[in-house]
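The chain that follows stands alone, in the form predicted in complex with its partner chain, written as structure tokens.
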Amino acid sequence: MATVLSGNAAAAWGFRLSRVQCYPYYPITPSTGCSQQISRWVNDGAMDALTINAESEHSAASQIIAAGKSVRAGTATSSKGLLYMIEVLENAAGAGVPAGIFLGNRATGAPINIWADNTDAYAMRDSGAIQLFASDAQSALDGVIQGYRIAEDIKVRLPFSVNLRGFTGTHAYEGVEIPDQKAVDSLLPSYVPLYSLFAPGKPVTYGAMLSAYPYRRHKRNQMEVLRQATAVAQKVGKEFGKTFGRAYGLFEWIGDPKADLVIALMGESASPGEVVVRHLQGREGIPGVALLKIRLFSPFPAREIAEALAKAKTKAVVVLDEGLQHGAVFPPLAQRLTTAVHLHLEGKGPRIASVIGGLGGSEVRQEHFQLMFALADNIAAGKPVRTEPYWLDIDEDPIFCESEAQVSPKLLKKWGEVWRRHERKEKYFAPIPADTHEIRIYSRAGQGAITSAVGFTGAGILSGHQLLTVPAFGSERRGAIITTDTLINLNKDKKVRSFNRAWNAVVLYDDTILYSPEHQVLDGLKEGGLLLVNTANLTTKKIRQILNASESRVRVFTVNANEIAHRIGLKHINMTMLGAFHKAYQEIPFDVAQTYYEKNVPRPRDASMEAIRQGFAQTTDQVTIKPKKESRLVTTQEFLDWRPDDHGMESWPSAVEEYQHG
């Protein structure tokens, strides 16, 4: 059965299954979390690996590279710790040496930005060393695995890395199958050194100066060993499906085998364009349409994309682009493209057209790829096509111009004939149809909402569901109001990871999140969706009427979950929370969830059942409740009682004070 892990943790669980023998880091979001858990593990003895910390990035790389002359060595980054690896890393490449690095793909300042882009990625990309981009949880503890077999193959000896993206990708809870270790030894078997450390009887230098004559032949050398890594990617890709049924290629076509219209992107956000592609295949007056998910960005398989866009006749590409370095007027992996078309099909390929989008966490949404195969289809009808990137969400700067007034003047100067020869077909915008339940727990930051949510998507997938648990981060401080969304797939052929943002539920961990100015709860909340409130004193007719919802469809149910927690001695709701939200929304059985929470909720253990129990029991969506009497945690009324009339500033002890008494 598939167990509930982060997307670092499922990288953290390649490191363990790899026998990863040596792990230097120093931690930086999002990444951190794989970090912490290996560390974890090698504290309770159930990894023999030695960790370091290390002194900053530059030092983590260095040390990966030391030890992985001799044995198997890792680490995680992400950001600008990626870029101060990079100095290293490429001493890596030239000296053979395969390492292996997890990537949790962030934005790098200026301006600071902590949230999810391949820039990062893309600033590597020069630095010799093999680049996988995973989707998913699943794929990034593969891509681990099987980065290390082939970055340690005989043709090959070169470092790599495995990319996921920030926050959607790496924080995201979802089903992931933990390959069995022995099967993992089969694939995958220890490390061997080609020159053995401090031998004494054969010395070796590792980066000695070479001149011209040399380095020239030692560069031609390392150019064709890179190249090595494509075929060797490929081979190790179908082995691993041989043995673990989850084959991996360089790349994956998914859609219309000869569809004329293709997205080319890279990455978690392939999740959304699915969605599209099923949506759009088939239908009237639409062309063949389909996704090319790259899988291996360095080296890049240049001739195999062209070949399959050759086989397939395709018309038109368009390439997502997830990131732009700061020097980037044409983004990498459109440069990429671009070049693998024109050197392998000599003019006979696809037009081809850059998007930018999904920049410092901005999410890449089923509407773009609409949006995208609109525009994919204009220029495959052979309409004049920007030669600079388009960018997604830009007001100023749209796929599609519907009104001049709006765009940038300069703009509309420069590109204003392309806009007016595009057509927005409309055939392309048709509803999608959500097969999946979405939820959104509206929190304060330390409340656990998250290990709820996370709790809940194990039991999901206990009870034969597969769920997603995508919580917001970034701006939180302990009190803030924060998200958590859960996504249920109702449909069993086929995973889903994207988002509708259309909630069957909305959960309130907090009545007063009802009157936050910022946060309009019921907004998105599909007509005869469920309003789940915790609140000691509201009646859901108050609810309606704070809300304005009084004619609306919205169930709304309310439960005391302050005072269950209170009298029960736990110090969070969360688990309360969860019972309540089970009685609200009965997809999920609760008997089958019981079964899963026994063993998996937070200790105590007993407490947490009870509190899950009484939760289920005391929700109820009647108007007739009677108003109980307010209870709240004791610290909680503390806080609220406090009035700065009752302590003069005077009566506090100083610091010096403190320090005297001891």
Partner chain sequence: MKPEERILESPNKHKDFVVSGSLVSIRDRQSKLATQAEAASKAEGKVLTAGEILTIEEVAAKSIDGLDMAKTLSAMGDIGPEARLFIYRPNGKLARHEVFADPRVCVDIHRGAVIENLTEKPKDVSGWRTHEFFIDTKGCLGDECGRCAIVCPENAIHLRGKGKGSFHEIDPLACKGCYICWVECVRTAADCILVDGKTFDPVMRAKHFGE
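Having displayed the form predicted in complex with its partner chain, please output the structure of the form predicted on its own.
Chain only, nothing else included.
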């Protein structure tokens, strides 16, 4: 049975199952949750390790090098924290220290941006470390375990990182299979130090200075062992598959084996691309299409990728980079792939275009992949291609120029001929049928909406569905309006992690959000979708009047969650709203959900269960109800001061408790 974990918590399980013995850390958004969970385990006695609250990321990296000479060591970081570590990480690679790092990928600025892209990971590409990219929480957990096995191989002995997109990966909640500890131990033996730091009988020197000749020989050897990691990663990925049923390679080819058109990329943003590939396959007039989802970025498997493209007889590749390399011809992934094709296919390989997207938390959507496949088709037909990157979602610098008036005059002068000869082929833009139901919650920060959504995710998984919950995080203050989105996969044979932003249901934890000019609650709600509102004094009829919406446009449900929670003695309305939502949205059977909630609701559990049951019982879609006097919870200073960091680990039982108590 899968356990609901965030990406951060899944990475923490990777460190725990790998029996990491020393974990120094300096918290930084969005990877903080990983270190929090490990610190909690160590404090509770569930994990036998030493944690060190370092004074900086530089110190944490220095400490994993010192510890990694004798024991298995690891840490987590992001963004500027990683940049602060890089000086030290080069020493880890040069000294052959196989320590592990989990990276919640995040933009590096300037300007300041706390959201996701791969710019931080790209900054460490020349440090000599192995770099693996995960696409979800499961592959992050599995990647940490495999990373240690690869890094500690006698042919390698280098540090490694596992990368997962910030927030939409690190803070997304989904079902994760936690491997059995004995099975992990059989795959990953105990750490064996080659030259222990604490071995007075066999003293060694670390950090010696080398003159030119031994230095260049050392660097030649260091590059060679990094190359060895490619074959070792292949071997370990296959062994992992035999043990746990989830095999991993250097990359994953998704789509037609003989694909004329390929989009290459790394990480979580491949999810909407997989939906588009399945949609386009076999459609009239469309050649073979595929995704090349690259897992091992460093060392880059150039020969293997070139051979895969040659075998498929691919004509055009569009490379999506979610990060930059200032001053380069192409960003890092496109540059490496272009070099691989040039060297190994001797000019007979596919034509290549570079696209930059997903920067600073920008969403890479399904329609973006439709655009990129249309671009690839043009390139495959021999039409000219830009020798610098295209950009997603830049109006004045579009992929296809449909109106020259919108384009920057300088760019039109530079690339006008390319734009004029490219055709936006509508056959790539057919509507994509939804394989999912999507739910949006509007709440105020501190009301516990994420907690209820995580619980609903667990109940849905128990019902046999795949669910994904992605909260929105930013610089919001206590009481600000925030959103939490949940996706329910209706096709059990295919994993879908891509939102269409077409809501089947919208939930309001506060009826004042109805009046917010910045939050139009019906935007994106499907025709005939449902709206659930926590209110003490608004009828369903009044809500429709406020929204100017007919009964056919939206089905409205109401519940007085404040009054129910206050009467039961709870400080939050989230459990009441959870029960109310089951009354309005019945795709997840309430009786099945209750079996999950009875074991897992936040404390006090009896009161939480009663709130769920009363929320279900007192939710109505009647046009006329007698308005009740509004009853609001008392706002205390404790309420205002409290700020949750990871609802899945703080409010619901921790993964330790779930694991220990079945």
